[in-house]
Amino acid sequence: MKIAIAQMAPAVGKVEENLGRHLELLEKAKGQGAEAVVFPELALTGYELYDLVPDVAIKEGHPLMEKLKEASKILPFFTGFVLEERDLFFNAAGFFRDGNLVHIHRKVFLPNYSMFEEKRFFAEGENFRTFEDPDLGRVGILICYDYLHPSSSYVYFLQQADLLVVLSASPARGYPDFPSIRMWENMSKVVSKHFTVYVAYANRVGFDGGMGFGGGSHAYSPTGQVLVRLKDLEEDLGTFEYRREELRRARILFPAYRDERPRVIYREIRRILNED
């Protein structure tokens, strides 16, 4: 099948004009022949949001919610929003399939150093759960600096993820070559061939008060070979073939999951957190 990463510059606190670009960019990517659809982290909101966190959460019943899940009939879709839980926020991302949300993963690291102050706004997620899907198979959602932990995708590669959805609001730093935007690159390679799944990165562009975004999404195979990369700095729509056929072929050059021995690893975590 083939899966389109929309890259775009959402604005911040204009969740209906949010909305408005999600649809348009899941008609052009229709039109392009994708079946499913990855957008940026917060992309319904803009990410500096600040004291306008609890203007643009949403929750089961808000009608944000049920236009998300309608827009969902014209392709599946992953996309970034906030979520209200008993009054918290989180940073969270949802999959939206024929009407329905089929999934939710809350953000579980929140960086909070240098330009940001996630841990200012949202509450912690608690967990990395992976979910099925019909056509994309066992999938696990990651945003930002979840992916930047190892911890979290070697998680998922227990749970026998087949694709990483990694949904980012990366800032471009260190013009003109942008080690930044590199750094998401070089991950992705490692964390594709060697855990032996897709990852498809989607990256925002623009500005948010003087944080300005970098792009570079892309998709990686489970060999840990490149299949799309959409362009530095712009708005940029890309489409790459998933095909689970590929995974068995990795899996069998590469066993990575068999030979694996996560009860060793449990023992020695469960010893160094006793030394303490």
The other form holds:
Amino acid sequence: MKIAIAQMAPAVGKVEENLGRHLELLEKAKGQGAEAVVFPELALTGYELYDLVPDVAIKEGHPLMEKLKEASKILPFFTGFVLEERDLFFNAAGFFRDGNLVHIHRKVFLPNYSMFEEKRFFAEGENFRTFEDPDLGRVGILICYDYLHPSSSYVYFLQQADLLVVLSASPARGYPDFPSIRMWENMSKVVSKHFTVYVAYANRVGFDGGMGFGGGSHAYSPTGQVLVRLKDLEEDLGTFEYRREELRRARILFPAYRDERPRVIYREIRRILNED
Amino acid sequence: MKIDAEKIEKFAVQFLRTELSRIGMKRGVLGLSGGLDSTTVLYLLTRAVGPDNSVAVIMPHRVSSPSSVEDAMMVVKTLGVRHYLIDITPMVEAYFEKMPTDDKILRGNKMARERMSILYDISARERALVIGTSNKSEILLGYGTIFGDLASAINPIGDLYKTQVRALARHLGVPEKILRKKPSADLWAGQTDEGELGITYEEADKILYELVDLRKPREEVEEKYGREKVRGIVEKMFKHHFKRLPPQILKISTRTVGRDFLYSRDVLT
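Structure of the form predicted in complex with its partner chain, please, following the form predicted on its own?
Full assembly next; the chain just shown is listed first.
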């Protein structure tokens, strides 16, 4: 099946406008034969929210949540939004399909250094749980900084994930040509091959308060091959072919999961944390 | 410190285009001195919104070097942008007739603020956003006039050191004559940045890059470039820090603008 990555540029706080952009891109992806779409982190709200977080948060029953569900009748999709739960606000990502919100991931690793201040405005997620989809197989969602901690992908690997979906809002920075953009690709090269898993990474573009986001979204196969690479620094839409047989072939070639020893790792972590 | 000028050009052009359209303006306006920074920004602006939407304002004073106006006019003609040529001598001198001084800094600051005042007037007349032309070296060293040349709405080169601006300018096709010019605020005859700062940009940029971007320990940088030089730079960096910030507000309520009333510059645009 064909999966699309929608590298869009959300506007800060303009949720209706951003929702409209989702609808356009879903139709466009559908026109290109895609059967699912991945949007970037906080694609519904924009990234640099600060005190706007509670104002743009949505929860079950919120009209915008219903509109997102409705949109998934066009095509199933992953997108990022602010989730409100018992007066807590999460940087969240959801998988919407056939008019339902099927799965939610709450960002676990909130960056709080350099230009990032997420811990000030969001509550921390507490888990990395896969979910099953009849077409996509076993899926794990990561949000941006989650993915820069290989331990997150490892937890999904231990759950035999077939597809890692990464939603990102990574600002372009550094000399000579924004190495921050390449950093994600390096990660995907390693993660996809060594955890024998498909990776779909969607980064946003556009500008929030002088920060420009890098784009460079991509997908990797479970043998570590790049399947599609979107443009740097501008809006783009790209698709890649997702094939279950390819997962099987990769795992025959390289039985990483079979050879993994989670009990050893578990014991070692317990020892390091002095929990024995 | 080496930059990929082509990528930065694309990034800066998109930034200008996006921010202008968000604010609901088609045009940008800037003060064109005929020097490297303002010329570079005008090249970027022209590529972002076209020459018809790029407005250059040339504002000489009688003490300005005559070659500044000539160079600025050459740039205006080359790019085919709209321009205003406004001699600021009468307004500045009208003030100094009432408040005489020979202090070069006082006179220079007044000139820089007169230019800012004209830019913001033309901004309103033309519905054009004021585009900043200060580079990272100047901003970090505090080498500028607060509410003068440091004033702008958006600035595409404020995170590029002077030497990087030159590399970008070369890529953009800025005339050789302007690339080779000695950097100068041109506020009095014979003034040069490097003369006033007591260090070349080549060297200052390297020191700033190691201290600011790489966060190397100061002792290590001092060892490499010389103690006096590095201390001089650090001193300037903090002495002029206020120029980079909005005014300090005395906190009284639970939610104070600039401290815990926080929204993106681009909120709801």
